[in-house]
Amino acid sequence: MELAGKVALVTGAGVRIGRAIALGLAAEGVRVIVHYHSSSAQAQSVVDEIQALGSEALAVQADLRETARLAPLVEAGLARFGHLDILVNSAAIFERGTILSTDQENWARHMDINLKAPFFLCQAFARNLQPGQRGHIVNIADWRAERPGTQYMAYTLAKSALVALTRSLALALGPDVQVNALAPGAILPPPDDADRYFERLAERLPLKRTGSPDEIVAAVLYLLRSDFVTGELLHVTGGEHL
């Protein structure tokens, strides 16, 4: 796909990896719908940076747990830009929960934000494509999606289902829409990393270093530019998934 002039919706684009993806797309001439939940100031900052790059952007607020707010995210982009070519499902939550400690609220939050919202956004995206229009969907998954774990049960199950959704949509929406997923590893430290676990993690990785959001952006751009990759889960982990 030639990216210049295309329109992308990036969820969770006000902060962290979503922010980096939004700015990376804008640097390639993509116009961006910057979704945010509560990070209003950060989202507006992203819009300002995109405009400084010479592209266009629109910040749109939505609570992804409210299913009725999902299709209007797509519709807002269509109303402003006339079409939507790219959907990046980046917004997610990552909360601890074992088999014994996971309660219904923890379960529901993960399933609603990390799985249900991407599904219905993909549905709204597909419904609004014009006949013959090419499209791309990139879901941000996690290397844990293909590895068993005990500390983040609801998160891991939701991300595993997101990978299955990616592959199912690649079948359902081809040939006009390519659907892929990324599995990031140690890219950014968690906000509450008081004991500097993230720094120590590097020694356990095959490449002996943690990553950066730039590497996620490069992977997203690779998938969007490819015309022959779909249903793929691309690991960007420095080997952590091994």
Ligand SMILES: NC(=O)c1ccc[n+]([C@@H]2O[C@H](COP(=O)([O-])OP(=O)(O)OC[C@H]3O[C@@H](n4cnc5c(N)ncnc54)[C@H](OP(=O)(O)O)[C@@H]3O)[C@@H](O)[C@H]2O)c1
Second form
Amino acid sequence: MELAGKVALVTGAGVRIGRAIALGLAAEGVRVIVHYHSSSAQAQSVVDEIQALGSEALAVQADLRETARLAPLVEAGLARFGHLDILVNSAAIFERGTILSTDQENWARHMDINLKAPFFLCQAFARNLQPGQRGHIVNIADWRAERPGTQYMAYTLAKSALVALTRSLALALGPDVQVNALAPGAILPPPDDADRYFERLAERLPLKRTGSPDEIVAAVLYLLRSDFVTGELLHVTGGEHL
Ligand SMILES: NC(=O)c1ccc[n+]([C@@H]2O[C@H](COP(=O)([O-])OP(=O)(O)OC[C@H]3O[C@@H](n4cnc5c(N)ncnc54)[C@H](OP(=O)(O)O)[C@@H]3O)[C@@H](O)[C@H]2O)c1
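Could you give the coordinates for the form predicted together with the named molecule, as opposed to the form predicted on its own above?
Every chain and every other molecule in the complex is listed next, the one we just looked at coming first.
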């Protein structure tokens, strides 16, 4: 897909990886709907940076747990820009929970934000495509999606289902829409990384370092530019998933 002039909705675009994706798309001439939940000032600064790059952007607030807010997110983009070509589902939560400690609220939060919201955003995106319009969806998953794991049960299950959703949607929405997923490895430490887990992890990775948001942006751009890749899960992990 030629990116200049296209319109993208990026969820969780006020901070960290989502922010980098929004700015990376804008640098290619994409107009961006910058979704945020609580990071209002950060989202506005992303909009300001995009405008400084010479592109256009709009910040839209929504709690992705509220299903009724999902279709209007897509519609806000259509109202402002007339079409929506790209959806990047990046917003997610990542909270601990073993088989014994996961309670119903932890389970429901992960399923709502990390799985249900992407599903209904994809649905709204597909429903609003014009006849013959090409589209791209990129779901930000995690390498954990394809590995057994014990410490982040609900997170891992939701991301596994997001990958399954990606593959099913690639079948359901082709040939007009390509649907792919990214599996980041250690890109940015969690805000509470007090024991410097990231630093210690780097030594154990095949490429001996953690990654950067720019490497996620490059992978997103690769998927969006491709006209022949769909249903793919692209690992950007430095080999951690091996
Ligand atoms: N960081 C990594 O190294 C890493 C590794 C593997 C996979 N990933 C995946 O990459 C993506 C981005 O990761 P990240 O570390 O940059 O994320 P993050 O810092 O945890 O940010 C989470 C984002 O999700 C949004 N969000 C949280 N709860 C929400 C809700 N109820 N409604 C709407 N939005 C909500 C937040 O919005 P507000 O800030 O506006 O509230 C924020 O933008 C995620 O899908 C994550 O699973 C990241």
